[in-house]
Structures are given as C-alpha cells and as structure tokens.
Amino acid sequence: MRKLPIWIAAALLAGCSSAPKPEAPKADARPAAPVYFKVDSATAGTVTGKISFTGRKPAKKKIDVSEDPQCAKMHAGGLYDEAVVVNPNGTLSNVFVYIKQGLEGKTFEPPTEPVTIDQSGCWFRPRVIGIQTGQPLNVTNSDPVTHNIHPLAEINRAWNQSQEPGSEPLKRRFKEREVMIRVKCNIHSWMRAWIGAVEHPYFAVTGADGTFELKNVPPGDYMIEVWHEQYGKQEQKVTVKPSGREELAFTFKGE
C-alpha cells in the first residue's frame, strides 16, 4: 500500500479530530425594561394655582341639535357651547395645566387605572381630560344613540371609531406627548373634546373653582404651561423647594 505523504496525513488527522466551534450566544431580542423614576415623598413639593378671568364674559351660545331628534329630546331646554366656562368666582374651567419643562431624563411608570371619556347627552364628558402616555383610555357611550369618536392626533396615531348604544368601552392609549388633541364626533358635528397627553403624572384640569394642584413634585426648576381652547397658552417658571408649596396665578382676558 502506498503511504500518504506525511503532510497530507497530518492534515487529514487534524480535520477529523478538531472539535466543532461553539456557537456564538444569541443576542437577547427583548428590549430592556424601563427604569422608572421614584419620587422621594419626604422631599417632594406641591404646586398650586388659580386661573382667573377678566374682561367681558362671552354670551352663551346655543347649539342647534335638531338634526338628531333623540339628541334634541335630551335637551328640551337647549344645549349651550362650553368652549368658555366662567365660574361664579371669576375663574375659568376646562384649563389644562401641566409641567412643560424640568423633568427631562426622568421616566415615569404609566398608571394602570384608565381615564374615561363618556358620550352622554350627545356631548363628550368631560370636555377636557389629561392622560399620561401609556395610560389606558376608556371611551364609553351612555346614550341611546350611536356616536363616533375621532381624536385628530398629529403626533400620535389618529383613529376614528363608531360606538353603538350599550357597546363595550373602546380601549386606547397614546404613546407620545401631545398637547392638545382635538376630538370630534363625525355623526354629531357639535360634539367637541380635548385630550392632553403628557409623559408624567404632573397635570390637572381646572373645574368649578378654577384651581389646580400638582402633588408629589420632585424639587427642581420647572416651566408650567396652562392651555385654554379659546384663549391659548401661558407659561410661568417655578422653583419647587424640598417639601415646599408653591402657588401660581394665571389670568386670561376676554375680548
């Protein structure tokens, strides 16, 4: 038998005896869990304030709902626009208040409790709501008529959904900050609402006394913005000291 050259035999032996190369570990495709900022309640402060109104109070504007007999029946005494609601104490309702600047670099865990907007009396209630990004939004229909909710989002995904009487709540979320998102009903043109979506829990909507309160705010320097659907926006800077309570005052003027 012919002998193979030594170098060929050695190559064959090395090829047969070499162990398979270990596979490289696969990268974990799952995104890293977010690290949520925890507020120190021992040093957190509070920002309070009031939204005053001066000037001539707008005349009440009656809305024509005759195109839907069922809606008209619900409002035999008339339905009036709520774009401007001046309270008896000279303050404004439906003003959205939030921290615009000062929380950069902090990520806040979204609440699991949903915010609800209801279609009741052929009207969106409440007219102005705030919600944290990632927080559930429930849309309900308490009326005996079909409604449609159409948030005209420009940063978040816009959506358009009809809802029959007695149907299950619609469930949605907003991923990005957007102040404000106008909401309309494609069936009843007079129905209007607004949604303020922010990435933290420091927001409020003024009610019948025109005041607001932002609790559990970490010490720091902030820009507070207030928004009204007819009178626009205003801003004020505030410094929250450890365990401090800061008070702000805003005034919108009518025509």
Given for the second form:
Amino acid sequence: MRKLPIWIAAALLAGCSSAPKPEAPKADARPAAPVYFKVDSATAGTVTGKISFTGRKPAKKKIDVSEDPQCAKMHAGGLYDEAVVVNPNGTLSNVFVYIKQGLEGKTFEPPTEPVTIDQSGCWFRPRVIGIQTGQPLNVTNSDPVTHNIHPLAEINRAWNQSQEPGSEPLKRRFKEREVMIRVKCNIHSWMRAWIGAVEHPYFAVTGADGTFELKNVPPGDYMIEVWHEQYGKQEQKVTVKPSGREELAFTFKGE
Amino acid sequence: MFASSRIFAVCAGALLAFSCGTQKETPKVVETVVRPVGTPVEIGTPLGLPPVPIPENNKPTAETIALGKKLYYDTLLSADGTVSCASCHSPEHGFTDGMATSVGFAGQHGKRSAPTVLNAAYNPVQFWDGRAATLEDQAAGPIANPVEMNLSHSACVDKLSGNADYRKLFDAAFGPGPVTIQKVQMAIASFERTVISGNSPFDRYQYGGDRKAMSAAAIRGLALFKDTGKGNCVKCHTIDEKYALFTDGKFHNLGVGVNSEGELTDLGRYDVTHAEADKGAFRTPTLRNIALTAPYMHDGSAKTLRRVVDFYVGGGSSNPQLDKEIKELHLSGPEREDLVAFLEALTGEMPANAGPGK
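Right, and the form predicted in complex with its partner chain of this protein, after the form predicted on its own?
All chains and molecules follow, beginning with the one already shown.
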C-alpha cells in the first residue's frame, strides 16, 4: 500500500477534481494503447499526381439564397454552385486522394493539430477536407448568422449541431474510415462540405493546380483512390520503391 | 392551484406532527396559518388569457399586492443592498434583463437566463427546471441564492422587521404578527400575479375578431406556427381555443447548450428529477412578449428571433436526449421571416401599476 502505482495515483487524483469527467473510463483503456507504426524516413517515398479534367465544363449554376437575406447580402454578385471547380490549367479542384489499400496492419498515431472547417460567407470552407481518424475537427462560424453543421455520416455517428455567431469552435472526431461523409447545413440548404476520414496520414485534397502529393509513404504496393463529388471515384495501383517518387495521372470526364 | 394548497396542508400537517413528537424542545413554536387580510382584489383577465390561477391560501388583496410590489423593487432584499427582484426581471426589459445570463450578487453570473415574470402566474411550475411548484416557492429561491441576492431568509426577515414602514405594511397585509419569510413569499407572489400581459395584436386577431390586428406576414407566420408539416411550434407553444399560453408547461431538450464535445453543459430538469430522459430538458417558455425578452433560450445563446427560428430550422443540436419533436424544418427564407413577424405580434399590453413607484 505504501507505493501506489502511478496510474492508480493519477486515477485517484482525477477522481478528486471537481469537474465531472464522463470520459474517465477512457483512461482505463490506455494500457491497451496501440503501438504506432513508425515510418523509416530513410526509405520512405512519395506519391504525386495530377487530376485532369476533359470534356464539357458544367454551366455555372446560380444558387437561390433567399433562405437568408444576410447570406445574400454577402454575395452581391450572386452565389454560384461550387460542386465542380475546373482550374485554368485543365485540372480539377476538390478531389480527395488517399491510400485505399496497402497499409493494412499498420496503426498510425492521430495528429493532435486540428483540421478546421469554417462557416464563412455562408459556405463551408474548405468544401472538401481530409482528416485522420482520431484527429480533432474544429468547426468555426465566422458569419453573422446562425449555422448548423450536419455530417450525414453512415459509418461514424451522425450528428447535428447549431452554431451561433461568435461561439467557440466545435471540436469533434471521427472514429472510423469513411470516404466520404456528406455535410450539410440544415439552415442554408446550398451549403455543402465533404469529409474524408481515413485511419492514416496519406490523404490530400487537390487545389488550384489540381495536383496532390502523399509524402513519407513506406515502400510497398498500394491502391490509390481519388474521389470527386460530381464525377465519382477512380483507383490506380502504385508501387512505392524505397525513397522512390511515383507519379500518377487521373482524368475525370465531364458529361 | 389545488396542488399548492394541498402542499401547504401537507406541510402544516407535517409541522404539527413534528411539534407533537418534540413538544418539549419546541414548546413555543405555534404556527398559525397565514392569510392575507385587507381589500380583496380581482385580477383582470386581458384578451387572450384565461383567469389567473389563484391559490386558495393566498387570495390577492390590495395590501399584499402593494407590499409585494415594494419588496419586488427593493434592493434591501439582497445582502449588500444592490440587487432587487427587478434587477433581473425589470419592466424595462419585458420583466427580464436583456442579458444572456443575469448579474447578481457581487457581479456574479448565474448559469441561466432570467425568465420573464410577465404571465409567470400561469406557469404550472417555476424556474427553467421547474424546481418550484408555485410563485410563492419561487420567490424564496433568489433571495437566498449566493449568486443572486445572497440574503439568508433569517437575515431577510431581520432586515424587514427592523424597518417600521415594512412592519406596518406586513401588518396591513397579513394582520398583526411577526414578519416571516412566508409572508414575503406570499406578498411577492401576489404582486407577480398582477404582472399579466395579453391583448396583443395576435389576441385581437385570434380572439377579438379583428382581422386587421396582425400584418399579412404575421398571419402567414401564424399558419406556419400551427402547421404540423412546417413549423409545428404549437406542439409545445400551445394555442387553445379560447386563450393561448404559448407553453405546454412541460420540459423539452432542444440541444441548447451542447458543448464543443457534444455534451450537455446544463442538465436542466434532470437536476430536479434525476430521470435520464430529463437530461438537458428545460421548461417551455411562453412566447408572449418574446420580442421584448431577448436574448433567448435557457442560456441566452440566441440573440435574435431570427436566430431562434434558424436554430429550429436546423433541428437543434444532437444529443442522446434530444426531444423527438425537434427535427429539421423545411422553411423558405420568407417563411422564416413570417414566423418572426408572428412572434413580434405577441407583444401585449403591459400591466398597469406593475412598474416601480406608487
């Protein structure tokens, strides 16, 4: 009895703190914490690529913002749908890219720095995000109106939360892989975001140049999947050689 | 109100039993039943409201109402003489205080938003969590609450007993005898039963037959308010055939106060009942005079009526006890504005003589 194991002492101390902590049982689960895979940076490689777009660009679609005059005010020139963003260089923005297969058996430590979705100008920004399971998701509201973030998760738990202007960021996490989770705002029906949750750090979202880069990939054989909200999914196999740099090219076709 | 007289009878019974069992220790405690004396007052009923419920043992008199009013506006009821009932339930703010959470004793904030006293007489229970059965019970709470007025009931009685004006008023209201906290409660409750407000544009439209009393937008808003496929607001904010209280007097969880981790920050009704289903549930507030009583919700988190409407459109915030009636609403922008217009038509006439002063 003289020397309490540190974890028991910690548990006792935690028990004394005045704030009720419903998550307390989680601490008990800690001894079974997974052994995280450490990537050997000396041999790790890189997968890069580009998402091209061919065919006809969809016509610009004006959004009816009459649901909220305050949102309309923020977009004097009108608000246009952003489901398809074709870049000037003929590539596609907002494509989620991730390693679909090839990392089985490896457990990656979730980052502590959050991924942030901001509700700004009556849009979710960014529209498409990737997040590692267990990594914190921060939701902020920079607008002067009440928003509502409603991820329609099917594998993870779906939730729905209203957020008043100026309120503190919401912090949430996703437990399971889910590609993709559709997110809506119940208050502003045009607002859309997509979250790709995967259990490893090998994901990216294409931006204004349509390229992606997955760094620090352990050598091995992988299936890379790319996803676009309008044009669906594609996949390609790739073998990453030690310290190799593999380049992939995907093309989505317009209607 | 039968309930309250029954409770009173039970208490008196318990007290008697107690004094019988411990006769020797407390030979001098003889509780006489406290009854108001003086000139009986009939509290009028404005258009749109039912008769004010009056407890059998506390029928209002001119004297109890006058005493209650003086007490209501008197900062003497707080430990440092700075806070009165009206500090947080002020006629200038629709008998609330215009703040998200109220500032009470020594600048402390309570955790909930001050509910309006207007029409509180109709509430079947008082406080956001319903922990007081009557206005009388309610009145005792804030006086002694450390973050509100912070004055113990015995100190309160001492202060009032030491004041010749008050002694006279208490004698006039309840007959000669010592000042007691029960008399304080009864007087304040009687005053509050006069803080009634009806005859709003809605009342004149709905119950007065005046088709022009509400704007076209408010009339459309009323239809949406009642439409079970649209707003369905009446599900909890009730409108009856002959009157409308705009509250079912029950407790519901809307997900207000769900924190960033998705947990309820205030368990509300659960604190009283300890029933799992009551977690995060709060008493449905009346919507009468709602345009005067911003900000909204039990934590004052919604600043405007539009934001409240949007909150409901969004379907609240999910949590395990979310009320089953709270779900995403499909309302266009103009429909949401119509609902706000309707809510603004619920501002009634303010009660005469309810303000400070004679």
